[in-house]
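Only one chain comes next, encoded as structure tokens, the form predicted alone.
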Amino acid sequence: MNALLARPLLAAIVLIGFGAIPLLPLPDFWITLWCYIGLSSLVAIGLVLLTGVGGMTSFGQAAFVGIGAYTSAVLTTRYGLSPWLTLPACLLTTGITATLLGLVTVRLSGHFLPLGTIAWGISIFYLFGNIEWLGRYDGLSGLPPFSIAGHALIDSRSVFYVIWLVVLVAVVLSENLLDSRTGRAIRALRGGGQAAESFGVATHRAKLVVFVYAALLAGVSGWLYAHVQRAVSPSPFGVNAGIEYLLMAVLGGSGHVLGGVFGATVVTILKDHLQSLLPKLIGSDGNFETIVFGILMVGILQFARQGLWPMVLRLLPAPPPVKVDTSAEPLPRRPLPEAGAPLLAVDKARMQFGGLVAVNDVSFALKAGEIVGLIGPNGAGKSTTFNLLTGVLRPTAGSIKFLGQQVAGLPARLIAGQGVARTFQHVKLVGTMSVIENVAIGAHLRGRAGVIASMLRFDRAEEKRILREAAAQLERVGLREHLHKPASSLALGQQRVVEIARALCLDPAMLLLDEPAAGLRFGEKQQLAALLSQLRAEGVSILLVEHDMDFVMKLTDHLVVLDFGQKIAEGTPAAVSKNPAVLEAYLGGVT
């Protein structure tokens, strides 16, 4: 949620507070002390989008406060452009280096992706040093500053009010961003991206794009850093700069956009004061802040990993919780086919890892408005053949056809584009997101906005669709009372329920559920069993793993059998539960 619409008698007070302080009888010093604090916020904006929402770790944001800079310095001095021209060059110029260097990064993961913002950053900063053009290490002076009406903004005092502006601009737009169906998206990237996959995002896009926008704030940070500074050389932009970002981040709260501010504000105050301070104590010239910086980020991994701006949070009043506008426009429904009708045709799917074959060349077909139980032993290949269905994973052989469309090898996204809808053996849910922002991701393929509509709020008339159908189906599941509560706060039984609430929430026409029942109660089992016959009824069909057999013989309609990934048996459940083959391998008995 909107952290500044939250609030708005807190923003107002802390707005009126922030404007006053230039016309606060303090020394020069402080004020100057303070635009430095706004530049620096607005990369551990960027920052905190990046590597606390998104997931990806950056140690190379000076470059881009380096190209910002560079590009006005270069416009300014040799062109003679108005520095309030040369913005857009400015945002071109960054966003164009980050899309190119982004297309790279993005596709890396573990460690190899912060070795790689560190390659790429120490590319730039050697680059700044060694091109004539820029002035080498030398850099480029005599920069304009900037000025309206005539009146050079020249003093902190004047230009503080720029600057501030420009934090606040990026908080709004940040927030906005994030409470929207493409923020999250970039939230769900903390999930791992797979189940994010499984319903519509494209990943690799939603990185892209944050990595875009963060690096997009670093070069607004380098522009008023140019004229501010009226100077630039290549220093200020070097990797030891790109950590110090990354520390303020952290250190404030790598989930938060005002955490960025605050982290922004703690780790420059105290910059300064450990510059002058510790080679007094020690006796000695050097940059020895750096070793506490060093000592406070692994205190904070350690002992405060969200940072230090949730445990500010705590002090305030909590936020009302989103309302959930029911007179909102229901979402368009997908036509389902008439029941009985041929849905999926698996023809002899296989999947090998090296010489270990887990699913062996496995047929079966699924009806329109049936419930198929794929039921097995541990490691018979049950979960396996979900993810070929739902193209988690490429078949090494065989085909797979949803709707008579072959599916088989098509992108998570693609299938899911299609109707089909999925939970997980493991839950797969974004502990830190509430239970509506989890399911509603669900619908993610049933909105359009982008990110321009996100940030300017002009996709509310759809936020407000969207939310509505998330609140309905987590009703339909009944969980609706825990519509606000951080999805990790619930059983493990509830998360599977909710689960199934975000795959309802994709309109599917066919429902793969691995092992739903797994954590439930039999009060729950009773509950769940009527709900899948209530869509069974409606018309979605169901592929169902469970190994809950009294569960299983009582809902499905058909059943196959799997063992070390090949089908043994199939046909109704009376017919499997008497089957030699199958009472031998897995049910012992059950008749």
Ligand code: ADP
Contents of the next structure:
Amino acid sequence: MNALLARPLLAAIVLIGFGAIPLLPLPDFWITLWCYIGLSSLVAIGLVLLTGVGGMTSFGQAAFVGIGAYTSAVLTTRYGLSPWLTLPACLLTTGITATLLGLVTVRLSGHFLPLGTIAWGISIFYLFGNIEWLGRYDGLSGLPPFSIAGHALIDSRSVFYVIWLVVLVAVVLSENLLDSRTGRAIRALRGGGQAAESFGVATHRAKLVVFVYAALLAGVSGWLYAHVQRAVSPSPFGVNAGIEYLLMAVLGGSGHVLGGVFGATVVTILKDHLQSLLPKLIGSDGNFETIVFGILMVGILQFARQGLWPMVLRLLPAPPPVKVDTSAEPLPRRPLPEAGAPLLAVDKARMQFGGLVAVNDVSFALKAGEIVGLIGPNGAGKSTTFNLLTGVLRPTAGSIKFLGQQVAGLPARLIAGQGVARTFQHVKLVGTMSVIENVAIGAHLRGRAGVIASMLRFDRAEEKRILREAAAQLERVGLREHLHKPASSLALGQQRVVEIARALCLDPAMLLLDEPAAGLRFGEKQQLAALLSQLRAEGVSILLVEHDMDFVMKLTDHLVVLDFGQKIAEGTPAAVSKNPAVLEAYLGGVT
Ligand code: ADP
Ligand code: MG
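Write the structure block of the form predicted in complex with the named molecule for the protein whose form predicted alone appears above.
And the full complex, kicking off with our chain again.
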């Protein structure tokens, strides 16, 4: 939720109070410090999105600050451009560099990603230091200041407004971005993004978008820095500075945009105090604050993972929950195939994991408007079959046709686009996001608002329609009163039902449910069975994996039985329940 727009009165008071700072009889030194806090805030906000929200840790943001700063330095000193005019060029150089680095970096997983950022962070630093044209380690000096109508903004009191206006714009744009279709996709990157991918989010692209966005904010900070400092040299753009920026984001609160500003404030002021205090205490010169920052970082990661901003938020009035406009126009529906038409045809699908054949040349079909049960003992290959059908896994061999089209081996998001929605045996929700936001990810493919439209709020009409759909699906599965709770606060059985609502938001032609009734109470199971029957009546086809045989037998039209990866039987529930091979598979181990 947009922290600023949700509390307009508070925001107005803070803004007016803050804007009055330069008018107060404070020493210049203090105002300068606030200018630097603003510059760091821009980088920290980018890191909040990249690291805190998107889960990608970067130590290299200072390099992007450098690219912005050097671009403007070169253009103003060598080509005589006005500092105001160099901003597009700064955005361009930072954006291009970030896109190229991002294409390589965001695909790295685990520890390799932060290591990658350290590597290019160091490389760019040495590049600045070794290029003759950029003045090597001495850098470039004599940069012009910003000026308005011939009046140069040399004193910190006037440049304060320029910097903080840019910060304000960055905060609003970033909050808007997070509170949108694209923002949900970015937030869903946490925890692997497999679920997001299964609902049509191009996760690599979403990662690249945050990566470039964070870099652009750093580039803007560099552009401002160059003309406030009026000189550039490599040292403020090294990995040390990168670590400090990261500390700001982590300390402030890695999930909140304003946490970035808060973190930048705390770290900058602390650094200033420590720099004068520590050498006196220790009795010799040196950058001792780095040690304190190291300890601080470890402490935060140990004891306050969410950072300090959530603690501040607790002191403020809670923002109102996301509004659902029930009068918004419903999203368009996809035409469903006629009942009885062939929908899914699996032919000799095979999945091998090394020597293990998890799915062994399995064939079966599903007609439109049917509920087919896929049953079998644990480890029979049911979930693996789901993963083949939905593009999570690429089959070793075999054909999978959906509505006559080959889908075997297609990426999950393209199969989702054809109307295939699923739930996961091991629930994949973003625990910190509200239930309705999790469900809205299901409607990702039914919206089209992009990054720019989201930042500028041109997406509001579409967003209303998406949230209305999410709320309607939650109501339908009986979770209406849980709309605004964090998903992790629900019981596991209920979380499974949230996954069903999310799948329904895709407006599926085929719904794959992996053990949906596990963990539900008797009454809840009956509700679920009624819902599934109703969906079938509406023309939605369902493939169901479930261990509760009573549930399966009453609901399904057709059963496919797997054992050790092989199909051992199929037919009507009545026929299958008498099949000797099935009885053997289910009871064989027991008797
Ligand atoms: P079910 O859902 O029927 O209980 P699964 O499809 O989850 O069974 O698993 C079938 C077999 O494949 C099991 O022996 C399981 O250990 C194995 N398996 C599943 N996924 C993987 C994987 N990613 N890598 C290796 N083996 C796997
Ligand atoms: Mg399974």
